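Form predicted on its own, single chain, as structure tokens, below.
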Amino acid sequence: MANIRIGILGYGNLGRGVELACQANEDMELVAVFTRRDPASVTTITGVPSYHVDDLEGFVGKIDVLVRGGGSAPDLPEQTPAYARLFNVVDSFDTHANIPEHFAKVDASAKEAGTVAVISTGWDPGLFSIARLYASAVLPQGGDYTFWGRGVSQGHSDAIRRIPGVADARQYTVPVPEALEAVRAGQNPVLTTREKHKRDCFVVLQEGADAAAIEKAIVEMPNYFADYDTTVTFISAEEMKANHAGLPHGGSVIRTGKTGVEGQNQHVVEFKLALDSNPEFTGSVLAACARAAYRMAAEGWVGCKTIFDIPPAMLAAASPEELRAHML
């Protein structure tokens, strides 16, 4: 069989995942990056030749499946409808409030097009979406815990950095233990915003600038950092480069749920995703369904999806024969 013919849109972290991920994927083939840069001063990780956004057009057929690595605010809610119109696309739209609206903009321009976009896929939303959906399907009394991290939320790091008088800034969102353990005991408790997760900051100061007021922004900043409980801690930016350079992340998704006649039986389902590198693995995750938007293409499907619909066995390179004999 051919190789899944590769493009990608945005070349930042997760642009330069998807790449690795290409490259570790026998059966597909990254044939260009896209970037709103200028191609001459992007460097690509495996030697792929990288063109304008302007240029894409001309890879109409030359490309099967599109993955977009922007940001879910300013880019995909454009970007992801207008490409489904010309290519197969993969987002990771993760702005869960809006996905409704998102998904009906791609679906719109999709069915128009003839081609498949599957949107809003990683890690969450995406595997722990599935892990959700499972077991709650499996434990239909019951509730859902997500817990995030230990690790480095990008957005709220871009948040602090944004704030007069900061050089540089990391934002570990990190679980309440006692939270966790509750969960995990079965204890089924009933968790505020402040008691599942904390902020860890740790900021770069510009020369000059008033630590005092900087730490004041951050923790009474709106939607970020207000309703938790957070630490600030000012380092250096030799010791941000040395302790802070990565972009780990993880977390967990918790079923508690009951069976029997009077639901005697507790039972505890999880799902913990332990990651040193956010955008390598979330690029994985783009990997796979770009696999699995080209065999729905290939089989007539079309239109907007997510990787609720998507067939498990679609994800994976093996043959469903190998499938059945090694995973099953």
The other form holds:
2 protein chains.
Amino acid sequence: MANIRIGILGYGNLGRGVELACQANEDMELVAVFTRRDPASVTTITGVPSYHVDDLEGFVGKIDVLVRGGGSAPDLPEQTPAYARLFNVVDSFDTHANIPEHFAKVDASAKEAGTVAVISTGWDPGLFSIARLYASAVLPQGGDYTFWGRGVSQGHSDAIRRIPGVADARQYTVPVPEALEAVRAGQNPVLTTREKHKRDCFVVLQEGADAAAIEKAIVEMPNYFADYDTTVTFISAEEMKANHAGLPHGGSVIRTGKTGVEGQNQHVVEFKLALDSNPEFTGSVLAACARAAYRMAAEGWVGCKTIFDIPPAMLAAASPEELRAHML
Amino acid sequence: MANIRIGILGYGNLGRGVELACQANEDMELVAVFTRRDPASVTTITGVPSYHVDDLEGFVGKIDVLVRGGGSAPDLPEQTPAYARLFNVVDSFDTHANIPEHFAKVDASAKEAGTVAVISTGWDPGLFSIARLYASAVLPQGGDYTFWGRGVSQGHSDAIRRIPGVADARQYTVPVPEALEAVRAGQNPVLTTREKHKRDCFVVLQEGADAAAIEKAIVEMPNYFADYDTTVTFISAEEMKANHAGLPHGGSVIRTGKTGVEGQNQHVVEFKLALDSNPEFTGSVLAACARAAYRMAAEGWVGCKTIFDIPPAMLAAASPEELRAHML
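Having looked at the form predicted on its own, could you now put up the form predicted in complex with another copy of the chain?
Let us now look at the entire complex, which starts with that chain.
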């Protein structure tokens, strides 16, 4: 029975992922989607109505949890604290360096309003963070590694698209196989940025564009590509559409640690994701966290929470009794 | 600074694993080991004193958390509820079918005494359970698989040792590679017991024993081996000591699930362990859960808890602020 009423703020790829996740979870009802665009121009997948973001205040009492559908929107740092004054909220704020500041702002506003706000959830930050935490809590003597990919980096794809002469681009982040194997084998290698990941770029040129100049502009681009081994492959618009339309992603969190009187026993803990659709999987994590936000609020918890604070049972649809009987 | 005072009840392989874990965690102090044997006959690895189990009551107020070092001791179902009347306790009760009954008994006794009892922790039940829960909460449309091994099953090794003519034995549970690959590829295969795991046995014969008869007794043993493809290799006592002295184990929890309007996008979530020492790794999980038990008790929580109920941050030595800044 649907008892958790969800609203989605921002209707891009991630918002659609949350929408599909609400449909897949029987205890969730998607009430509405909120957008900054003209709502009449927004057709939702499931037919749920769309409203202008300015109408959100009218939904206080009609929505239990508001899920932010815009992953890295530039105004997310301001919006989550603002909406936490009205609703329980969930966001996927993913600028790791700014999480403590974001937490403090959201926490103040949620505590004042008596709401629960789950921030920085998804798969990284999110499930990958949890994997790092469990493994390091169990193996304090050890080291961990995070590999991303093979998967599409939207930020890097966008950076290529901004180069004059580029019609379209897709960038895949790829773990270097030798690095991954060395880590899995417990060799604890010290790895440079270049040794951990490489970047494969597929580019459609505008007519008359200078391929050599564009390749140079990509591989030498500071921050984005200069520190990596980068390959550039020029393809047709048809090939882009046929072979690179999806948004796959994934990766591995690996911790190797030692125990024993002389540290002679080694343990390797790996959490691995292989995702056909990054936004749909991320949306599914956000939906599970919305369930937890609803339950934490029902139990009287208030303030900002991360996935580190959520008792895992609160994420699951099944009751604690069912979980103990069938999943423990 | 050590602030969590631990006692260990039962000093076998697992108890020693907990002892080493206490040493590896700076916030834990191992106060004493309790045994049913003559304490004078027990020499601990770290020199911590050993006492007879009958002396345990005298340690009320001197121990914050009592960790059960006997994994599958037959009297564990009675002992955990009894000791939960005196101490916060942690156990690794692993008879999956009886967990609900064990939970109810421990919960009643812990609630009456105002203590916290974490039951059924380790890696399965424990970390594997958590992996199943997170993956199924995120991907409600999907299926999961648990593979164990390659690793030593002590129960199966003991079963072989009970056969007349067997001097020593070691049994490895091994996932069938084809099954593992089919699951990882998202094929959702329906697998029989035989198709999932095989059993490799290494046996030292007593002088004059009938090898063929013993091999037959092993491979046809009901419950233990009859449902599996089992190989038996006879080796010398020297070879057993040289190559099979350790207690490695591990395995994978894999969930594949679908999202998308037509379920067209597939996701594979895998949590994998490769452990040189099963008891030392399990002991390390118990130690992290002892930290959580201490903190839950400090926050005024009471009753029986499983790893499903523990906010992950409570397992980690680092503060919530440090975790958010460096691990999220």
